[in-house]
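Next comes just one chain, in structure tokens: the form predicted on its own.
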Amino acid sequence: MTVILAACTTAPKAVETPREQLLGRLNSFVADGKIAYGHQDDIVYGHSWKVEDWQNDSLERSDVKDVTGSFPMLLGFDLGGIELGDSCNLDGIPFGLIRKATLKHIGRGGIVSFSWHPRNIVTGSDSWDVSSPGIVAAALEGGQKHDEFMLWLQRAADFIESLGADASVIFRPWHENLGNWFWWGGNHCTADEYIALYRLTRDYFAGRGLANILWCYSPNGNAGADGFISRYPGDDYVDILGIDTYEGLYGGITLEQGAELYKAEVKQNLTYLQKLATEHGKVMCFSETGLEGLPDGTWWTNALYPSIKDFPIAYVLTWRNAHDKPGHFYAPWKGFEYADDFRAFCEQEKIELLY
């Protein structure tokens, strides 16, 4: 009897898409016990400088790099203004520069996250204008501003598409939605309306074939697990669970007391976020935080790091260093008196920068 042995074959491993690679990278940070550090607008301007000629700029400067010798692993940029067809975003950064900086940072091995502060589609004022009711309803299908809103989505999608299919990015629209300071916030639309807004946004981008985006849902903190999930768009619409929590300069208390309040608040928020991320099978992050002006000389090592070190967050993003507002900064800059504490934070084994 002749026995014929079939040749052993192994199915070729599917090539990961850029989106899958980025998600895998975020999960690897968590698996390795690392937290990527991020800073808003970091390579396009800083505390006392800005890129003047972006077409010729090499984008090598950074307040974080000036202090630590390394770029932040993650950069944040905002698309506010793209909806109007403006040439610059709400902070005056040319969208051409944002595109160039995004591709430059990704090319270096970094990660980029986009937020979006679109104008009030009813009044024409900014995102913080909550003077008129029903703005979300007006933007949704059947609303009087729906066609205009779809043009807004088109312009935002056009920008993401212009990055190229290989440039995978994080997008976290409609953030801090449990507060009342944005027109899509808690008191200005129903839960169903908010969910419809988020889903409409992602469905439009998906319909355009934009498959290079990780979608982040990032409410403000202090709502508890039930509040957080009450406007959750659903597992099919979200890849990353984030939360925004800042330390405020509370009146009548010391910096030490403020730090203790912040630590308690962050730990409470990240505790329920971790539970929800586990239940829904999502990676988690600390999507925005900071202390404006950094008056606390040990904020990084005594407030931020102790608050996050025991949680499996893929990254933490601190807000921007405005070049035109001397007191509006959230990361140290060259010559800042408390820069040593930031360096000590960045030298912690868990903190990951882009070397």
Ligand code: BMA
Given for the second form:
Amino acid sequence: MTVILAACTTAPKAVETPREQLLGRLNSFVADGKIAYGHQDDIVYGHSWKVEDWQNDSLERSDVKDVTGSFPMLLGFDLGGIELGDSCNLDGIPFGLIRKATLKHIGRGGIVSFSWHPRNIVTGSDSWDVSSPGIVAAALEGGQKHDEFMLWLQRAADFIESLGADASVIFRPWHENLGNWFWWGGNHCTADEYIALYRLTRDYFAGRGLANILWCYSPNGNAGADGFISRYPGDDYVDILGIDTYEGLYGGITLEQGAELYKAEVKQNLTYLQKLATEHGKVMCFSETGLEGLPDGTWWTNALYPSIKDFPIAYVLTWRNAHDKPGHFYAPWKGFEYADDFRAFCEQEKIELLY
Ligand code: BMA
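Switch from the form predicted on its own to the form predicted in complex with ligand BMA and give that structure.
Up next: the whole complex, starting with the chain shown before.
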């Protein structure tokens, strides 16, 4: 009798929204000691192949699947080009295909994250055009391009809205903002301007009633905790803390030296990210990484895995395998000579692929 009474007085548990479910999944990867593996653009093209007749394609191909038998748990896609209403993104991928692939992957039980490389709103050139200062200021309220910029946000929001309210996704606009290579980066705007840009974006999406997004703030590394937080949009604006850090083999260093430098840098970045994530009560991820062309045959097991295995990151994303630039790839593909090392990485108990 007592038991029945107690059951009757318990408030019904609120049903989780798709966004809460997604956040819950990220948190449970961490709680279970898992790291989801992600790959940019993985099911829409790969090394020397791409989906052509996308309306009729079942999206079964993936370089990662070709090599391991499984899809990545997370896919990244880029919205660059959506701002002008283009039909394809900056890498020539139809937005219709990106929408289809996103829904397909979520339907399979995977997770999708969007980055955005929009054009330069003043010059009309690309994200990397830093030839003139004041681009962020021009986009903000009171700036000469503000109205046009709001149209850009509208088009990006339209795309995410078109996925439907049940499809929750990660969005990480204005990434790598502590370097000077993007017009929203480093010395091309003040910290206040950057923060205003990020907040304007999230406020606009929220004003549209788009509640299916987890917002990721993902600067590049090397800036330390103080640098990271100096342009942080604030706890109310950010759900996930990320960091982008690549290995580069510059200045004639050997593969061994490159791996050692990378490991040291990643550990340093993830150490301060972990501290900040704890302080701010956020889940953390390794939002972009890789070694272009994978010349190091032990990169996955000797450089990446040891660098991340002791950190509570929900996922790690490696960059794209271009279909039209043979040397521009960050994951193995069918026939790639060092695919075994990637398989060994994926077989680690911590690493989660889809199925
Ligand atoms: C960069 C390169 C470019 C690409 C851009 C957006 O890192 O891969 O070739 O256009 O990302 O995907």
